[in-house]
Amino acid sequence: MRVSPNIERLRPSATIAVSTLARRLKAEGRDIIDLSAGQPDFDTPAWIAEGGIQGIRSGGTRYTPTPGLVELRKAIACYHQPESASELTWEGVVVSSGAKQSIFNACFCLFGPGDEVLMGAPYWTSYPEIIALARAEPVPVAGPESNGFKLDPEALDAAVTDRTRGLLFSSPSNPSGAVYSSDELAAVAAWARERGIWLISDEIYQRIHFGPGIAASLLSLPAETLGPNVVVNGASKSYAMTGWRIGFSYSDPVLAQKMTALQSHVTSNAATPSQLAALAAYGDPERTNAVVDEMVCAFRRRRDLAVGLFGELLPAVHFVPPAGAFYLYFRVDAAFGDGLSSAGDVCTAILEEEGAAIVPGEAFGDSRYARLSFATSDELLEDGIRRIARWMQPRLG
C-alpha cells in the first residue's frame, strides 16, 4: 500500500505491543503478570468521577471552547499557582485529549522540515514519532548514566547544531523514574534560553514524587531565567484518570492560540464530561492533594519493595534509582547470549517462559534496558520480580 510520507517512518507504540501480547497469552489461559502498564492501578477517586457523571446528567455533553472550559482552565492555573514563581494566566492553558496531544500540539506548531529536536534519552516511546510527524528530526541525547541519564549542559553541547530548534524531556522521567532537582532544571533551562531553543517540559508525573513535596517544575523557575517554553501536564497519572484523556499545556498565550487553532482542526475540545471530572479535581486542591498523597504513599512502598527485591535477588543488575513516577528501569544486557541480543529478545523470553510482562528498552531508545511498572499490587509485584529473577539469575554468570 502506498501511504503518505507523513507516516512512512511511523511505528506503533512498543508499550502497547507488549500489553497486547500479554493479553493474548492471558486469553490463551497462561498465568501472566503484567508489569508493563503505564497507568495507576487505582480507580479514579469517586468524587472526581462523580463530577463527570453529574456533568452528563446536567447536560454537559455538548461542545466546549476548543481549549477547554474557561472554568477548568482557570482552575488549572489556580491549582498550579502555589508552585509557580510567576503569575499564571488561564489564557495560557490549552486543555487537550491527554498530555500526548498537548505534546503533539506543541511540536506540530513549533517545528518542521529541516529542524532538529533534541530528546532526553531514554525517552518516552512517543516522543520521536511525534517529532517525526511534525516533519522534524528527533535527536536523542543522554546525560551521564551514573546520574540517571539526566541532561546537563555538557551533554547538550555535544548534541546541539545550528538546526536545533527544540528540546523535549520529562521529569519525573518515563521510563527511568529520574527526577531533576531545581538546580538541574535551572541549568537545562539556562542552556536553552541562551540559544533561543524551545524547551518542552513533560511533567505528567510531577506529583508522583518520592522526595519532599512535588517534583521541580519549569513553572517554579523565575521568569527571567526562562526562554521560550511549554509545560505539559494533566490529570492522567496523578489522579488515576488515564481513560478520561485530560492533559494540558501551559505556554505564552500567543502560542496557546496557535495550538488552539491546530487542535480545532484535529480533535476540537477534549470530551466535555471528562473536563467536568477534571474540574472537580483541579477545583478542590485540598481534597485532590490528599488523595494524591495516599496514592504516592502506596507507590513509594512498592518502589521500596521493588528496589529491595532487586538488591536481594539480582544484586549485580544495575538500575536507575526511581525518585518519581512508578517504573524501575534496569539493565538486561548481561543476559544476552544464546540467541538473545536485545532487550526485546530478553523481554519476550521472560514473558513466554516465566509469564512476566515488561517493556524492552528499544521502546525508549536503549536496547540494554527494560522497564517494569510497580503500579500494581504488592503481591503481584513481588511475584513478577521473582519470575524475572528466576529467568535472569542463571544467565548472569
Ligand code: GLU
Given for the second form:
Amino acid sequence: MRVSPNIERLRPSATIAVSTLARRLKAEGRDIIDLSAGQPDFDTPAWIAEGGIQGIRSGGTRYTPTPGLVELRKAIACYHQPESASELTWEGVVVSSGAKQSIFNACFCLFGPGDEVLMGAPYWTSYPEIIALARAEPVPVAGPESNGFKLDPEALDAAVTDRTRGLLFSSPSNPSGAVYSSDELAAVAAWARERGIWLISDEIYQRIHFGPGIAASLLSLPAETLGPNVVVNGASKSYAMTGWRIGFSYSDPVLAQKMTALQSHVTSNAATPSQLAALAAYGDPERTNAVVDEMVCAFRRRRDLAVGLFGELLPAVHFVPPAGAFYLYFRVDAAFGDGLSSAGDVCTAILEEEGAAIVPGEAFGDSRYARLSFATSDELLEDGIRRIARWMQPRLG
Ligand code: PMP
Ligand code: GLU
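Let's compare: the form predicted on its own is above, so bring in the form predicted together with glutamic acid (GLU).
Entire complex below, previous chain first.
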C-alpha cells in the first residue's frame, strides 16, 4: 500500500508491541511473566474512579473546552503550586488524552523540517517517532553511563548544532529510572536557556521517586533561570490511571493556545468522564498524595527486591540504579554469542525459552540493554527475575 510520506518512517510503539505479544502468548495458554508493561498494576483508587462515574451520572458526557474543564486546569495548577518556584497560571495548562499527546502537541507546534531535536538517551520509545512526525530530526544524546546517562553540558555541547531547536528528556527516566537532582536539572536548563533551545521536560513519573519528596521539576527552578520550556505530566502513572488517558502540558499561555488549536483539530477535549475523575484526584491533593505515597512504598519495595535479586543472581550484570519510575535497565550484551547479537535477540530467547517478557533496549536506542518493569506483584517480579537469571547466568562467560 502506498502511504503518505508523513508516516513513511513511522514504526509502531515497541513497548506496546512487547506487552501485546506477552498478552497474546498468555491467552494461548503459555506460562508468561510479563515484566514489559509500563503501567502500575494497581487499580485506580476507588474514590478517583467514582469522580468519573458520578460525572457520567450527572451529565458529564458532553464536550468540554478543548484544553479541558477550567476547574480541572485550575486544580492542576493548584496541585503543582507547592513545588513551583513561580505562580502557576491555569491558562498555561492544556489537558490532553495522555502525556503522549501533550508531547506530540508540543513537538508538532514547535518543530518542523530542518530542525534537530535532542533527546536524552536512552530515550522513551515514542520520542523519535513523535519528533519525526513533526518532520524534524531526532538526535539522541547521552550523558555518562556511570551517571545513569544523565545529560550534562559537555554531552549536550558535543551534540548541539546550529539547527538544534529543542531538547526532550524525562526525569525520572523511562527506561533508565535515573532521576536528575535539582542541580543537574538546573545545569541542563541553563544550557538550553543560553542557546534559546526549547526544553521539553517529561515529568510523567515525577511522583514515583524513591528519594525524599518528589523528583525535582523544571517548575521548581526560578523562572529567570529558565528559557522557553514545556513541562509534561499527567495522571497515568502517579494515580494508576493509564486507561483514563489524561495528561497535560504546562507552558507559556501563548504556546498553550497554539497547542489547543492543534488539539482542537485532532481529538478535541480529553474524554469528559476522565477529566472528572482527574478532577477528583487533582482537586484533593491531601488524599491523592496519601495514595501516591502508598503506591510509591510498594514500588520502592519492589525496586529493592529487584536490585537485591540482581545482586544475588547476576552480580556481574551492570544496571542503572533506579531512583524513580518503575523500571530496571540492565545490560544484556555479556550474554551475546551463539547467534545472538542484540538485546532484541536476547529478549526473544528469554521470552521463548523462559517465558519472561522484557523490552529490548533497541526500543530506547541502545541494543546492549533491556528493560524490565517492576510495576507488578512481588511474587511475579521474583519469578520473572529468576527466569531471566536462569537464562543469562550460564551465558555470562
Ligand atoms: N512519557 C513517558 C516517559 C512514558 O513512559 C509514558 C508512558 N506511557 C508517557 C510519556 C505517556 O503517558 P500517557 O500514558 O499519559 O500518554
Ligand atoms: N510508557 C509505557 C512504556 O514505556 C507504556 C507503553 C507506551 O505507551 O509506550 O512501556
